[in-house]
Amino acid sequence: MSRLLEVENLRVYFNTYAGQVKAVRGVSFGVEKGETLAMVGESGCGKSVTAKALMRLFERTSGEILPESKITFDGVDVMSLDKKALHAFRGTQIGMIFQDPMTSLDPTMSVGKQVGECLMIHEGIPMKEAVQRAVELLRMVEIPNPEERVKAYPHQLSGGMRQRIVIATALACHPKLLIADEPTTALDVTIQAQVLDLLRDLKERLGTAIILVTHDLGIVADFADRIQVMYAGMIVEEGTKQEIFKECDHPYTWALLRSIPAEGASKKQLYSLKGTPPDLLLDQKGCPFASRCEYCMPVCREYQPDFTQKSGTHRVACWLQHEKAPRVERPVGAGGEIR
């Protein structure tokens, strides 16, 4: 495989009221043509941020891009494009599910509308023409009766169709990464696992790269090639499914595979990791996780700990990996088999 995404010192800032936010603070990745890539980690760790940086999406907003960082798609520069040239890039390059259907779906426009106002935009075909390519996406992402469901609106239907639409709509222009943002939240395990199939159908079938934005393990167990957990705007581990679930070496991660409910398991034997991130307002000292770590030592409080390489796949950024720090045995429950 090639290298289809590189990022390099990822630093998205948001200047608020109360000061500088450092929502995404020297992030740094790749993902290969056709993997799966999936960004875990706890509400506001940064990871839809991430994944919105890599198309621009905070021109508008208060969120800033600092000039230092690098993300190159397919041996362009993504920094360096103007205003066209951005536009011209997103949704044929990399497409993107976003987080909630319904609110990324305007309520005033028919589906076929919605999903051909891409090929109009980028492929300057008709409209007549594009709803009739609208049918066929529809087709792909396996709506029953698509002639019919391009005339309705998006309140006409459920929650797992809207979900479909939108991904539809992602997929409109072939691109080469789909960007997938929770695509699974707010829906009952059934059309959860309808969803994954149908994203794993299209990877197979189109040969697209996906990111999966999540913070539920137990699809990531069954649906990425690769996983980065990022914890306060960095990553904190990296590597394949394998390793990560039977090899990890982040205390965060354990505590993450620890919060799974294991089959039977009573609520008093459930895991919850103590404690609340730190203040992104703040610039942070040593460890971002120090706080809540039940392994901190002295020197996390002070320094920030380098990746230490585990393999050519898995890197970790602990001082626990020092050669000096004491030996800790991974606790129950933080690896094992995968789900």
The other form holds:
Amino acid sequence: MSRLLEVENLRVYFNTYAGQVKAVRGVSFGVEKGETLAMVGESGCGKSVTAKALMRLFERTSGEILPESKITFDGVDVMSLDKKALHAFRGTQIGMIFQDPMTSLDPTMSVGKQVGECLMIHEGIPMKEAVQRAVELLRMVEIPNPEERVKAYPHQLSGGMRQRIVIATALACHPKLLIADEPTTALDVTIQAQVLDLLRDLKERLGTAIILVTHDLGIVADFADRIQVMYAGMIVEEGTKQEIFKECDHPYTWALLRSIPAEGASKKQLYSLKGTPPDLLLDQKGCPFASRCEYCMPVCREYQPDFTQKSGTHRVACWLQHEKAPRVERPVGAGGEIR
Amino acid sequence: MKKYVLKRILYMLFVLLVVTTITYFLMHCIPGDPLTALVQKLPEQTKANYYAKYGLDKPVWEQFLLFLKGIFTEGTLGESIRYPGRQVLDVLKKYSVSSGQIGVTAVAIGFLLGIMLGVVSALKRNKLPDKLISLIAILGVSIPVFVVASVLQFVFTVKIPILPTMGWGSPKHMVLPILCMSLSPLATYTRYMRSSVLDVVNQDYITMAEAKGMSFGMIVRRHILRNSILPSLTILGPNVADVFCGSFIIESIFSIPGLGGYYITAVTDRDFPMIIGSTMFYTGIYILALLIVDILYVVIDPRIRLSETK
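With the form predicted on its own done, generate the form predicted in complex with its partner chain in the same format.
Every component of the complex follows; first up is the chain already shown.
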């Protein structure tokens, strides 16, 4: 079966005064229809940039997707779309939810119109009708009293409500893939749970595939089908939820799992990974994680490791997988269990 | 909303009264009065007769009360002392028309064009169009209007004689003054708009609009303009008030019968009724413009509330 999304060798560079920031350095992955893929990694590892690249959202920034990158969505070569086709593609094929619902809605436009805009552009219906349809969409994202709320302005709604509006907007034209870029980071914990429940519910009802970008492994645990761990603009490990949480093989994934606070262990100090990620301005020689890795070997600093295919779905880029490497015991911390 | 506007209008009347009062007493503090030059060589008795005729022999506060009485009972702002027979109200009515015509057109052109150039400048940031527009904006702000006026006169009446040098009466006469007067507002609005558009363009909701699949032109029209126009609107109010009262310099260069000239000569002549009349007119338009801008704010940005009550 052909995949819904196929990304090959995606590279995104930003031209800045300081030089070229190589934010995403050759990322390849795919998403099946109806599946939820989580992209996990710390701040600045390129996960949001990867997500934005899928819709080529860099037109007015200094960002540039390098020509050797290949993005195929449902048989369509995204990189070769012209302006008009790209506009038609966005919103209808892929929808996007942004991090901060406080800033991702236009403060001067009623939310009904903002949701309706999508329908207006892509289905060519007048605004009035689009707002009518927006009522249904608001009902779908479980906003109480949607007939009244369509007329509200963003500042009259709470953060959770606004994020629901953003979700409704993203889903207005029934995209096949929904990119959720840290959808709950800016929300408080109880609202986070509500929004996640809603997303899960919508996914089941609509059959939309989801790419969930997050740094919160807690969310990933009960949400994603597959997980892809990113570090310094590259994928270091990829596998099913089970494989990442129970059988992961990359030292960075280990560190991520160990730093999840475990239940009942609140008095113990949390594990923290020493050091900082490499400067993305510089060219990377060897494994990007080498400088922070406690298992670092001489080869790690010289050559980039290739992916080792552990199973049909599980792959990992680490020299420890090499047959000549020393065997290392997987250190599973208290928080490393699937909760 | 209605209640608020009503309240604001009451406040405005109060402000008008305060400004009038202060101006009235201030202008009586200036040395000399409208008759000083006129009566210098006349005998004492004639002098006294003159002063008595215009009520200038009475104490200032009594004159002020009489002036107020005139407004409320007869609806008149009095008569010019230097040019007997000229009703202040008539002068205002007659000459504000030409000033207003030129001024409002100039500001309208400056505003619309400035907004457009500002948007283009911001969206083409650091590229050639931006640099060209910035150059125009800097020139517009820094070159004095009389230099621009002279250059324009030279070019369009001497070198390429298609427009009249000066005078008033036909649409052709209005072209050069309007061009001169719109330059400075144009530059100001361009700069304000450029910086606020730059601010708005980087907002998340613009990226979100892009992700919805809107074309960029549509995003500009539906999201960017509305969110970035407020600063420009803030200066539009005072600007409109200014132009109504005419520009002394432009009017004298192009010999336009406008209010600006009257305002200035009234002050140098110490023509009390004219001074106070023009001041009231200016103040009135100014506060009216502010009210309109405040109402426009609310129309444009729903986060702004007019009244302090919820």
